[in-house]
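As structure tokens, one chain now follows by itself in the form predicted on its own.
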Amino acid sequence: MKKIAIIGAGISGLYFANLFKGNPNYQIIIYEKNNSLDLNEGYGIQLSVNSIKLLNKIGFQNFNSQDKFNPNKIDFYSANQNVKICDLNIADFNTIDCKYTTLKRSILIKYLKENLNTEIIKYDHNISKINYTNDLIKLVFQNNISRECDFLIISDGIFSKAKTLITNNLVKPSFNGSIAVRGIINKKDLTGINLDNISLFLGKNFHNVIYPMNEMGEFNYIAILKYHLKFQELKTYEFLNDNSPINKFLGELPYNTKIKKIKYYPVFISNNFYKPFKNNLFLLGDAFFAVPPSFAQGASQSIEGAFELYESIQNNSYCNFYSNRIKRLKIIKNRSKINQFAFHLSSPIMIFLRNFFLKVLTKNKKFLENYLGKVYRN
């Protein structure tokens, strides 16, 4: 029996473990540094049909319909004028069993966790060393426990400690010049938008998105603001003090007075792809490569990558895993950068041209199939 160790109980690690559930040829253990998983966090994620198809392989089609939502369109608005520009029918990419889905991240984590045996996740295991002995990998944790495994899967997020250990701290994420604002809005506080759709507001140097997360009237709010921060501000969050210009900026955002449970954080992304030198050591999710958030593919790519690795291990063919994953993520990264550039335009002439082309391109089936279909349909 092969032993597979997973560092981090996030979406990619939990989904990967679910794929191996019941397979007698593998023993799966997830090592999580915290003493529990936060199942109360209320922020949302978007899952396009490429990831829903893969989640259905572990029974997601039976997931409680009240705890998720299937928006039909993305409505584009001018944030300053609160005027609708156009809409994009994302339901065109749906199938009967696979539909564009929004839900709370914590709800998906709970679903993935509950599908696993309770003994699979080991809490309070903070990795401190990773050593190699012949074909095995030895893990040493801060509680002086050591374990050996045949495969190691690192999936502990963009600030991955395990990745730092194997790269000697040479591969680090970088600040991409944006601040993300997350929050929750209740359905009763929203007016002037279609509550069955994703609402995307485009403003000067920012954009924000509002979408339903379930059938109970809870909506996710996320804004991405172009904002330069100094190194010290990144460490101390001094950009949130009362005298900071960002507070005035945030006060002008659509629905700002209705947002609850607000959290702010600088947006960090990956610059380079790192391929481990061992063929039994793998990186997944943001630990492998974190893309900019403006294409809403973070969670979907975590699921995709986990499934691709699952197939590679099952078929004993690892040589193409990283090349295929890098090729895929480059597409996502480039589309994310294009989106953020277009969403944050400040020149009136450029905004006029952008809005004109949005109206045309969102109805052009050939363009949509190339820009979205190649991603959504795998």
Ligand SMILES: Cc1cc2nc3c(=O)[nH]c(=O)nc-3n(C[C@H](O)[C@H](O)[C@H](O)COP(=O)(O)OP(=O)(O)OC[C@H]3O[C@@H](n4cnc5c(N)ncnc54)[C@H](O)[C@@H]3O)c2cc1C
The other form holds:
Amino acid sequence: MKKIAIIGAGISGLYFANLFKGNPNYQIIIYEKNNSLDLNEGYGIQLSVNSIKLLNKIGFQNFNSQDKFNPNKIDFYSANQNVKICDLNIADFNTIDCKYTTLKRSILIKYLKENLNTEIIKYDHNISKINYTNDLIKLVFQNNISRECDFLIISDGIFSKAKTLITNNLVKPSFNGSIAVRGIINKKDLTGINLDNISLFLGKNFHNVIYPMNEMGEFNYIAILKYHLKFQELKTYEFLNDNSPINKFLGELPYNTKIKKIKYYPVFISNNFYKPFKNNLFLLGDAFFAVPPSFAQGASQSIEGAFELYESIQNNSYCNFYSNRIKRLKIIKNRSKINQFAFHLSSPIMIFLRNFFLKVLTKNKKFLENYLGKVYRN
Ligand SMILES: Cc1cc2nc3c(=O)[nH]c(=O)nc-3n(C[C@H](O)[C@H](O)[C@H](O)COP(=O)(O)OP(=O)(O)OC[C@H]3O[C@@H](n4cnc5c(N)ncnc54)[C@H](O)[C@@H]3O)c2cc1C
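And the form predicted in complex with this ligand, for comparison with the form predicted on its own?
All chains and molecules follow, beginning with the one already shown.
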């Protein structure tokens, strides 16, 4: 029996462990640094059909339908005039069992956790050393416990400590010049939008997205603001001071007074792909490569990567794992950058042209098949 150790009980690590459930050839252990998983965090996540298809392989089609939502369209609005520009029918990519889905991130984590035996996740295990002896990998944790494994899966998120250990701190994410504002908003506080759809507001140097997360009337709010921060501000969150220009910016966002549980995050993304030199050591999810958020593919790509790695390990064929993954992530990264650029335009002429092209392209089947279908119909 081969031992597989997973560092990090996030979306990619938990989904990967679920795929091996009941497989007598592998023993799976997940090492998580926290003493529990946060199952109360209320923010939302969007999952496109490419990842729903893979989640269905572990039974997600039977998941309680009250706790998720299937939006039909993305409605584009001009943020300052609150005028609808056009809409895009994302349900066109749905099949009977695979529908574009929104839900709370914590609900997805809970679902992935509940499918596993309780002893699989070892809490309070913060990785501190990774050593190799021939084909075995030795892990040492901050609580001085050490363990050996045949395969090591690094899935401890964007600021992966395990990745810094294997790269000697040389490969790091970087700030992408924007701040994410996350929050929750109730159905009763939303007016003038279609509550069955995802509403995308385009403003000068920002965009924000509001979408239903379940059938109980809870909506996720996320704004991405173009905002440059100095190194020091990133560490201390000084940009949130009362006198900071960001407060003026926030005051102008649609529905700003109605949003609850507001949190701010400087957005970090990956710049380089790092392929480990050992063929029994793999990086998954944001630890491998974190894409910019404007294509809403972070979690979906974490799930896709985990499934591809599962198949590679099952078939004993790792040679194409990274090349296929990198090809795919480059497509997502480029589309995310195009989206963010188009969503944040500030010149009136450019905005006029963008809105014109949006109206045309969101109804052009050939374009949509190429731009979205290439990602959604994996
Ligand atoms: C603002 C914003 C909005 C987003 N919206 C969407 C969206 O709508 N749709 C979408 O698909 N994606 C979205 N994403 C991205 C998505 O949340 C991530 O891509 C996804 O969660 C990555 O999963 P992961 O498993 O790689 O890491 P994570 O889910 O971050 O999990 C990492 C786990 O590792 C643990 N860990 C960390 N360090 C250690 C250590 N030293 N030792 C042991 N364990 C450790 C952590 O506690 C955590 O449990 C968004 C991201 C941002 C920033």
